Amino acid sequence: MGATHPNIVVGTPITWVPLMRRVAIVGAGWAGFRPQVPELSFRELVFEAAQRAYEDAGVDPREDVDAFVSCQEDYWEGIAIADEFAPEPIGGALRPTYTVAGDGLQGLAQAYMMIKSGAFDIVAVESHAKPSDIVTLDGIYDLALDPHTIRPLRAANPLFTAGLDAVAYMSRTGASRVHLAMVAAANKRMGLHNPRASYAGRVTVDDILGAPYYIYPMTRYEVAPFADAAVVMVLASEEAARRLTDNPVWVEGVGWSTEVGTGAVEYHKWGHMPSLKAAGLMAYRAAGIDSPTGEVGFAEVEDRFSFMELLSLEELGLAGEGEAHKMLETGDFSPGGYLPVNQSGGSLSVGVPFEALGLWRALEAYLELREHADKYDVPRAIVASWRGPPTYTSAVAVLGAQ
């Protein structure tokens, strides 16, 4: 008789499910993407994305959805143990839910390994933030600074390791401040377009400039604010996909990584971001993607700090070290040009909505891909989020409409 294996109960039927199932979404819906939405509870907020999303994808979620993912952190929302209100607003009372203390496209990773693993057909995800309630921001920050070697310098600004990076990345790659103001000026005018971004309008790089200093070398254009907001996104298999929409638009690889040393201040290399290019290369694998190059048709990704859009960009392999801003003169970056990068106004223009924010980016993307896929050579998206100082977690997605 043949040895058992340990995980297998004999007489238990076993159903094989291809491993290497499309996963599709089908459906996303949003709320809120303002500085203050007073009249909602962070609960409401979600409950009214997640009615948008289910319509959106023709699925109620009481009978069709088969689990429910949600991102938060609890010092964000001022409640311990803040995860047992996720279930209510989503649908997902006595149903399998499952919370994610982190970025919004680290749930979206969760739910399409649920759905490749052959256990779910359809998963709903929702991320979201209210900022505005937050008394203690400052405060909240200072407790992800080492107690011992950090915290005690008692900086003024919490976010001042931003500023170091920015400074680390210029000195490297020969960046300056107008090509910094430049990344700026542009998001917040393509912002404009944007129905969630509250903060677009027409400023000049010599506006930018002539701000006083938020954290230097950023003025305050070019460090995103904040925004209350939550977005709800339904996953699904291939096969309940094409019972639900004609336009499925594909989740072809995840990846995330945070940075040695726990992402720890002590151990970061400044001027860089390593946990995004190790994600980036994660998902490219997952996607089949050998390099990006040539193989994308636009990008949505970090911004929350004007340096960081450019940082990305060469993390993650869509432009040579040091060649970012180069390209960025030559107009490369912008709609129209070889790879449009954050054209729906990144956080710039939209804000940052705490844990919400990949799961944003994954949002506008989607909607990108499913109303304009025919504008591309190539129909697919990049989506990259990170956490924001002082952690240093990333998260990607690639994103495509074939």
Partner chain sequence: MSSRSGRPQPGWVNPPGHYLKRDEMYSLVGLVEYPPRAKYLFSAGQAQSRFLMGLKEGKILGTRCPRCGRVYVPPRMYCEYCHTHTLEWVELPGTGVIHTAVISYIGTFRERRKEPVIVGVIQLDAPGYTPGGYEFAGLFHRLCGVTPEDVMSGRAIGMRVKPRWRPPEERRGDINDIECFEPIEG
The other form holds:
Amino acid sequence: MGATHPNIVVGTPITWVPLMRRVAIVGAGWAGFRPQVPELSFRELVFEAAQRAYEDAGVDPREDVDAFVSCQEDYWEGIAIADEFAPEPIGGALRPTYTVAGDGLQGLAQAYMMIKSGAFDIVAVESHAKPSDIVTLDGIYDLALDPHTIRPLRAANPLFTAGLDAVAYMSRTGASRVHLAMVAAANKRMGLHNPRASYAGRVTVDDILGAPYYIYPMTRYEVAPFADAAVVMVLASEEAARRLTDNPVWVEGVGWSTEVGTGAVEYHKWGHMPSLKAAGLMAYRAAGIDSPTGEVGFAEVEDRFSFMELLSLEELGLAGEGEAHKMLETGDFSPGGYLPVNQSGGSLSVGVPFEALGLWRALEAYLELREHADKYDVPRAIVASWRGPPTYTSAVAVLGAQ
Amino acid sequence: MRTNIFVKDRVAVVGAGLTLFRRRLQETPRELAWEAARQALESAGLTFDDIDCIVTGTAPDAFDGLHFNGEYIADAGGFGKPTVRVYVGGGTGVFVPVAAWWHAASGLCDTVLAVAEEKMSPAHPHPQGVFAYIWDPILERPLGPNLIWIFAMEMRRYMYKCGAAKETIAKVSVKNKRNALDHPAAQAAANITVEDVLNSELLVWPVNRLDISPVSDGAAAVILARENEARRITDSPVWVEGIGFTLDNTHWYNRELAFPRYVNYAARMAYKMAGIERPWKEIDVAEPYDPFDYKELHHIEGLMLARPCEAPKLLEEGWFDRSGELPTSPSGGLLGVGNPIAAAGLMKVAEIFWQLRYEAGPRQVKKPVHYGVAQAWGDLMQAGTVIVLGN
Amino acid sequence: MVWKAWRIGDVIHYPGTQEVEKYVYTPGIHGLEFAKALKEGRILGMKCPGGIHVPPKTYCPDGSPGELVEVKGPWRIATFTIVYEDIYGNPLPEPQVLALIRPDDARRGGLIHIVKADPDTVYIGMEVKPRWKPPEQRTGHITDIEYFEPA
Amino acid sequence: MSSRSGRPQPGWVNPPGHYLKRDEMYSLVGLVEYPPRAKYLFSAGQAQSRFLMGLKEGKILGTRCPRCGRVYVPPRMYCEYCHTHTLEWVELPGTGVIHTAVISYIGTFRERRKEPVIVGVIQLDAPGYTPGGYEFAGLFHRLCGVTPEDVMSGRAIGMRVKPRWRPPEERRGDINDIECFEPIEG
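Moving from the form predicted on its own, what structure would you give for the form predicted together with its partner chain?
Now the complete complex, all chains and molecules, led by this one.
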């Protein structure tokens, strides 16, 4: 340690090297994104996504990739120590490979730090989910609830904590059920243009308002169903990225935060999402953004539950507190509006591939920035994902094409 | 992977703490993690406010019986902080500070709390049952395996390849349980003989009960800081000189079991980063992972602290005793202190930290120490995680 | 995929579990006191810098150890939801009202519990009171409170 | 000790924690006992499905990597060393040698077994590997016809074995369609 970087003029403090070291996404691949993928094991599904990602990036995983990150949780997989199965399909066997038991976006943040540290040049991040392999989904969710204060109540639907948040949010901001339905209808329709959106449809606000409740105040249209999917992304340092591609998508900043552990769910600030706010601020700081107003081209934000899209926009500073539903009314968040949100259709039309959810949002932003960066005044996207319920961890990434 | 001349910031360990390791603790997993964090912070003269980021580690969720177990203990270092749980099975304990290293080395966090927790006692009728679920659900689980099988098979292969006798291997258990007598957190410290090991209950030949570490609850924590911060906190920081980790393929029965190449690759990565070329000479104290007694020898060879098949001979010569040439598991290891899986690995890192600060009290090794290595293993004979510390 | 098995029936779906007979969760340090108090029909909270937190969880958001105190009502609904369908979308025979119920003297948290009331009448700020099981049936669990009902 | 005066003691000195005896734990007020529900239906996928179907027919099938020539048993749809698809299926004779073997006196939940069972790793005869090399095609299974003395003396290691199949009508497309591996006579 203490030696100078060969590319730096002698006398320049070493401290500057990684600070200047930018991180880019140079390739991405996906597979699945269907309600069920019965023909493939989760390993084969991941392999398909990995092949596409490495082809996109133009790298050989056995030669060029320095480390591999896999994002998954044991109980989702039905295997204790599920990381046993992580290395082979992504080309990480006998290589530096590890698991993040968290959202794919948290895995992306790990890769970002690994590259920033200066020790790694190319890192692959993988996340996958096969909810269709789970027979007792409610039983699995039950295990996530505090065994003393919540689980014994035998709540009829373990996703109910989202309902508690939704009611608190609506009461605080004055957003109505119509606004929630507008979010769901818009996302379900936008998804019709997305090959990954299995749950898209020509749904109207009236259809939604007329549907029976799932968890008050939301209907089944407003709660994202589950999907089988795998996503792999390849991240690289600036030098490596320039070598590999002409149009890298830069990871300008990342942030992540846990508000309360699942052992203290009661202490959550209901109707808010402080973890999302903290993650956003962290990511903005890393990206050098003081205020996101006017600094962002589009956003892919959390919408597992319809109200979450509005709440996310507020917590991320993309809408004033209690303003998101008003901006929604004026079309600010529609394609072509002030800030297009969830043009991919969001998770409401793509579904929830468990831990791959955040990485999938990054994938959508990456593809859009790569193909259509010129559509935006500022070719920069905010990607935000929340892990819950019942956890209160969020992760945010700022991606840019410049 | 590049060598550390490209790394911006040196990162140091500045504090470490433990809870008791016991079969049944009253604390919830979340409380255990917090207690360990508190011990670490107090020993470093810090408060929870001083922590920027948290890295947590727990091994299989199926022990604690908590889905998202990382989320359950996530606030143990204070609410509202960047928290992530990393995971490589049994190797998690050493991997937690490895991940914490890049949190600090990247410049994103100044101080990082690395905390690992495990509570094995909630699973009934016996925590051993949980291990059934780490096998391949289609090709291995239907054979009704017990996890000890895989260790026994590896141990048998190692004995066969290296001509190591059960009597020799048992000496690891004797040494570690004796070392643990000086550890206040220890669960299985004892003064036993080789005969005691050989005469204990035969579980899976060649494994007897005293060849194995016990079922434990417990937590451990260390605090890492960037150079400037570390120098402010303490005048004797212990530097993270090298990190290494490797995950081998899933099919352990498609590989030679006598030599742990996954540990070897991880060790090479860590030594390369630390600039260590002759680990058998340059490493002064080691904490190889020892859930089973033969595993310590196996891992010593993987860590290149002995040549393949040489460790049993060196053990006989007293090479690995606290007063020896290269003391291993001076803490008492998992065999002596206990094995709350993820926490046990981090306990090993903490022990190297105390050894390098000359703070290990009665456990302090006799020789002067400059470099120490801690290592953990995990999964189906797959994961090797290594951290090299220096003072 | 460069090739595939011929028909969907040619791929196998293999049943498995990740279960043990049971898990035994110890209540923890504050949890034990909280449980004992429930048996006596009292509810404890935790004094933290900034106010009382319910339920007690041994340590406060800032990491400091909390101090046990008894909390007094009145209890109000801080937020609620009504579950109409289970996670698979099967309608429940009767909708279930779940709420976060906070005593007036607490600053943060509250008890998550079931509210026995007509779903249409529940609102934020509604005063409710715990309906305790008879003392001899109490076991020190959160279910010692059968439900909350309008006060 | 290099410690300054007034420096806090190291974090191992007074480890906190409340130890409980077994009975104490069960009599704790507020103890929650919970039987979990965690059932799955694992997609075996392309490779393992075909392998299991092969077992039903009394065949041990593997896949061959077109680049490095390794034959994988159990098969996978990809080569983990070359990261490429493996398309070609190979039927193996099923014979091989014992790589390691142990005698288990306990079951999954650590209960004592009435009869010990001998299990081990079988290194199968398969093309694509260097003899005596680190990697090989193999299976983990029960061993029969091997005595505890064979295992303890080390005679078992290197012994040539073949699968003992269950009768065709009892096979279900399951790893247990092979009853065990047994020594080849002579």
